[in-house]
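Coming up is one lone chain in structure tokens, specifically the form predicted on its own.
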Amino acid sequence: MKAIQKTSAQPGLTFTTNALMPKINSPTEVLIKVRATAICGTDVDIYKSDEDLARRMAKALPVIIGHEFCGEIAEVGKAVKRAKVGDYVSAEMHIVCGECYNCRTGNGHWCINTSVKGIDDDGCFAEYVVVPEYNIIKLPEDLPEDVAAYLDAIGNAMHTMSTIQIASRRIAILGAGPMGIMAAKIAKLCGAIEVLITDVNPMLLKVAAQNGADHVFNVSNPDERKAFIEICRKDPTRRGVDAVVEMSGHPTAYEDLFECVRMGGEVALLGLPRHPLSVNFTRHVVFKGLTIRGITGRRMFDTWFRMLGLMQAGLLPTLKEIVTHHLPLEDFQKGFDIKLKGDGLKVVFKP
């Protein structure tokens, strides 16, 4: 079958028409014919051979990458009960053990034995993928494939925003990529009174302004960066926004984070810093009384139900707009070039 693989520790990926068709190896697995699949930031890091990911993936190469997708069930294992051939589905691609403390206490997204399809095992940048029945999410038949292709990422934004108080609050979002834009719209749908968002890409900021952000700031401009902090701190009784969501991973965003949040405020960290950070914890965290949460994955499966519900409440138009490019799997290089240059938002492949 057709697939996109990581075959070595060197930067880049390989397209093949000779990848082995996946087979159901467990009676509780399902085989899914992929209809659409989307590039995630993690896939870009895999393309670039990020040091940590390259080390993690070394023993599994070659690996079919990709973990955001939707498709149709083509075959079911003998013990499958909830799913049937023809069902329109997506799937949680974090495969958890079900036995560790976190799994047993309803926090499988923190499973200490997590395996991720598309990193540790073959993923969905292919014509077919196999996943456990437990992980599949049945989708409404009228949900557009373009949106269903990246529910994983929507879930990250939904999970992040679910960890902070939003209604009647002022929220700052650092990073206006697809996650940040979705977060801005979610914040407004959930009752935020003001949403401020930063980035260095004018195109992304324009889309953010059209989808929930009340103020946008290009922080590559020192004056705009200064204005962002000043507007965050404009209320003399608070001197900062109520919550900050960090989605860029950039070191300067972390500097801005601690300057723009009020004492007693909330911080949610989704962005992945690629360089060492210097934080004065005494001044910025302890004395400010901040609540800081690190965000990984999505709650299984609470987040999935929340985001599907929020689409009905008005999120869907924004999600459609975030998809900027459609390509056949064969044109994967063009898709990754778009992401590497920052010329688009979501790139969707149609195998």
Second form
4 protein chains.
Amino acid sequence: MKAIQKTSAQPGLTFTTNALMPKINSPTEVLIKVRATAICGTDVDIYKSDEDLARRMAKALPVIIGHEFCGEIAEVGKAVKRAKVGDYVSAEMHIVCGECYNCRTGNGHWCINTSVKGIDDDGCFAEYVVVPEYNIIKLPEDLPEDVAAYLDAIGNAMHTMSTIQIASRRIAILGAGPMGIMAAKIAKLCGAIEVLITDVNPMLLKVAAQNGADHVFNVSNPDERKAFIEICRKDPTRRGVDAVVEMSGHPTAYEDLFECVRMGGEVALLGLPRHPLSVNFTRHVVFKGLTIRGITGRRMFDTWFRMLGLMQAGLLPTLKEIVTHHLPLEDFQKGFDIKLKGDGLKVVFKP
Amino acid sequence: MKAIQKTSAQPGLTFTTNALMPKINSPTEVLIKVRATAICGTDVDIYKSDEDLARRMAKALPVIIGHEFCGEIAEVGKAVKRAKVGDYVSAEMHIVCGECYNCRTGNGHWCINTSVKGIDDDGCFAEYVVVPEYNIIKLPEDLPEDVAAYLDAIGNAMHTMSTIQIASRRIAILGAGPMGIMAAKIAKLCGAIEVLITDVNPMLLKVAAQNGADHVFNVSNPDERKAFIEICRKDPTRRGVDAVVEMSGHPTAYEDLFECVRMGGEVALLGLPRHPLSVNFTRHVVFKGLTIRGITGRRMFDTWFRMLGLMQAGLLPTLKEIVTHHLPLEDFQKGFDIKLKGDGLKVVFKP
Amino acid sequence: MKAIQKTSAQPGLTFTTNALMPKINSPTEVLIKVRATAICGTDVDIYKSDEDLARRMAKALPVIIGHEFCGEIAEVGKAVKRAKVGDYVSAEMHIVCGECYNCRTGNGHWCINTSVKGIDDDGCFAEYVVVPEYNIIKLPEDLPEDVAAYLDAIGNAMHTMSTIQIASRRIAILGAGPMGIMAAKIAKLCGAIEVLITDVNPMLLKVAAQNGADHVFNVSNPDERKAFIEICRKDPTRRGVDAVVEMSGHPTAYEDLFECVRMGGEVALLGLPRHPLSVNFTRHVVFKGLTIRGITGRRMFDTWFRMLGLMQAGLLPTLKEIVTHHLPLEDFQKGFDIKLKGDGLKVVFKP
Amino acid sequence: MKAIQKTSAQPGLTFTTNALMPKINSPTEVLIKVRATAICGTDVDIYKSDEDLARRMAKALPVIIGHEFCGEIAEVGKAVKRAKVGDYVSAEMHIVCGECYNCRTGNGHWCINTSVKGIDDDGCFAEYVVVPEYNIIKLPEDLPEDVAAYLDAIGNAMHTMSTIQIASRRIAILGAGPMGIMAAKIAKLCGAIEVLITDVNPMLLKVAAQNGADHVFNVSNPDERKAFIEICRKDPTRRGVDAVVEMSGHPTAYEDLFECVRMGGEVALLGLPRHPLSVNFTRHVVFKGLTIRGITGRRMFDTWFRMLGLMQAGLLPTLKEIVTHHLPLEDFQKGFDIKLKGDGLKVVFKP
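Would you mind giving the form predicted together with a further copy of the same chain, to go alongside the form predicted on its own above?
Starting with the chain above, the whole complex follows.
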């Protein structure tokens, strides 16, 4: 079958038409025919052979990458109960052990034995993919494939926003990529008073302004960056926003976040800094009484219910707008070039 | 009256018998005759003219230091309602504005206009001190003065421990000073399965072992430090303790904390690092799904109720044991020498 | 001055032009000139000399009733800090003791010594009213007086909705009076997927349908009542709404609430049943794993911040629409007749 | 094999030596050889042919009853991963669907399709029982069989206590059967200041007094009942205990609970009233600001981890003491007679 593989530790990816069809190995697995799949930031890092990822993937090569998708069930294992051939589905691609303490207490997103399809094992940039039935999410028939193609990413944004208080709050979002834009819209749909967002890319800030952000700041401009902090702190009874959502991983965003949040505020960290960062814990964390949460994956499967619910409550138009490019799987290079140049938001492939 | 003052930006403190008696300036204040008062780590930093504190105090000098004490009400303002002359009391020495958002929503410990008596204004290393009635805590008559002398510090430990789940949990505490020892005992009284504590001072570790700590580790020894991490991670279904309490401010403790905590664990930060610290947020916070809370002050006045309650539930003997030295106020230098050498736990002065 | 008083245990109220001007008795109080004030359901019960209220008020008669209002500060006590003459304000009319455990731990709405102005003491159906500065809420200058007149009631709805999870949830509201309508709109503004509301008054249901309710049910019609339960339970994976908000106090609503909520659902009770009600706790509460919260007053002052915030986020138009009648204070009888007949929503008086 | 069955709608149970050995029907199930099993209150109700249970079980008769046990794995299905023949285990006997919203969001104890082994299907009063591997809990080898025999019940108490705040709190427990006694001990182990417990059986109250209860009240004596309420309300700043745990299902306990709890207190309901009860919701729930939680089952599997953890923290001696009788399965009648007469706490059978 057609697939995009990482075949070596070198930058780049390989398109093949000769990938082996995946097989159902356990009676509780299902085979899915992929309808649409999307590029995630992690895929770009894999393309670039990011050091940590390259090391992690070395033992699995060649591996079909991709972990955001929707499709149709093509075959079910013998012990499968809910899923039926023909079902329109997506899947959580974090494969969890089901045995560790976190798995056994409803916190599978913190499984200590997680493996991720598309990184540690074959993923969905292909015609077919196999996943455990447990990981399958049945989708409403009318959910556009374009949106269903990147539920994994929507779930990251949804999970992040579920960890902070939103209603009647002022929220700052650092980073206006697809994650930040979704976060802005989610905040507005859930009753935020004011949503402020920063980035260095005017195109992204423009989309954010049309999708929930009340104020956008191009922080490559020192004056706008200063204005951002000042507007965050304008309320003399709070001197800072109630919550900050970090979605860029940039060192300067980490500087801004401690300046823009109020005493006792909440911080959610989803962005991935490339290097260790230096923080004045005494002044910025201890004395400020902050609560900081690292966000990984999606709650299984609470986050999935929440995001499908919020689509009914008004999130869908933003999600459609975020898909800026459609390409056949063969044109994967074009898709990655768009992401590498920062020219688009979500790039969706149809195998 | 007698008092200990900070009089200049130079290290050291000054004892005087000529300090002005404080006066009730507002009808809602009370005057308290100090019975006992204790040295806090912050007082040691003031003694040493720590840079941040020296800068902060420059405008207030000379200032009577000290912010942990108990005493007896000597006089009450005209609008005072609850407090009566003769009442045995302590007081929250964080003076909050009552007007900011945090004050008006039950989170006065995050007041954006806090001033601290004993730092920003005259404190309690003296015969008398004035505080707002709002800040007064009435004490049970049978509470030993020695313990009542440092409720502020007990409250720091109590507040810290109130932010994490304890019952049925394994807890690591980094730093076995008075704070760490109290935290260990609180953890055991509240149902912790196992309490592990680290320090570099064998005397402190010994007291911790007698007051709730199941395992103590002298992390100045690399083997013990390694053993600490290994024992924290020994449960193969969790690979880390459920919560870590940082009470040392040491850079190596910050290294250890991210190693010893499990995926999805809780971190409470009370210790004050002297310098910014470098953290691998991607690996240690985001991917690990940690919740990190900076702890400042005491909840007004929930923490005070909790600590008085927990004394009834068994905390009192540990609190008595922690007071290792009693001195008249005149011998303040002796008291500070003990703390500077790390020879004692709590030093209590009687004015 | 002009005022409306309860003067005896008999039904009805009395208008007077000879009421004594209230005086500042404590240095921490302020005198407010009332601009607008609104009829609450409790006022209607006082008018009718409801048994419990009549007994409670017997000792205080004659008393000026009314506890929802806005106005302008006319005079301030000597120890007043924040408030200034001329400030546009409203006030929390629950006067709390500041001394009990709940008051001292940020839960003044649960004060065990609460007295309510307009019930236990003179209220705001008058030209002037005196309240402690602590209870004052400063209002934005552009907040319409009509809306500011009934912030107390808006706060009841806001407080109720703050106790349940709303985003991505299906919510049923029982009772479509002003409380239910506000609850419906708040739910939609905070990300509810679907809001269902019941009442027996078609006019109210119509307003609800225009202000956030997705489905309205006239439960005086047995078929509609049945349909309500069925639609609540339509999702075969939940069999019930996620949360129910009871705002009617009607016995049939209490029957419906246990039928329409899912296993593990949340219930918020604000309505006041006139008589004890019989509940099958085994089947409906224990086995169903419900969480039921009784709601009283407003959080001091978190609820006030939240409702002012949510007005900025879109609540204001609904709040304006809810005011259906304006009358001079003299025409109080007309106002109460409207409420007694169920012909209007909020009736606002201008003294 | 040997088993105790419910064979008809008549009161009583039947011992047989000819029950069919249960078989593994799905590759994910395991067969367990029962080592010890205990009588639960529900089993007594089944014995008595309680109306609701008789109706529920009518379609399944004859059914082997019993749902509390420990044993050794005798055989595993082909898709079983964790469990191995010989493992010492217990099991959650609530069989959940894994597909409903609650199951998919970590709240399987609220599964809308739960079936209970020992009620809806064959249980563990037998030599062997089959359960899904998912439901298996591996036990430490040194856990006494007597205690392991009733982990299901221990879990009910643990789950109940996990829903309220305990540390530094005063707790009232209504009902001093095994549940109430375990609750009392758990409360003390987790930092309760004071535990008060009521019952009408002096023997039970005596055991409670030796296992964590600070005060016991025989509420069959009106003076003691009055004293109970008074002592609960003795603190003039709270006028009630912080939390009440209802474990009797008695109507008088429901009267007491609303009297003994403070404003804003917490209520956990585990006892099963036989009939609907009348409650003054206005006075006792709404105005009092209570939070009431119905408790069903055990969290899967958080509660199981917590109770095993708390055994290490000191719960074990109480759990051993609660087992008052051991009998061979053949003598089931003797065991039920003990429970019917209220002469014992836990009765353990060895098949």
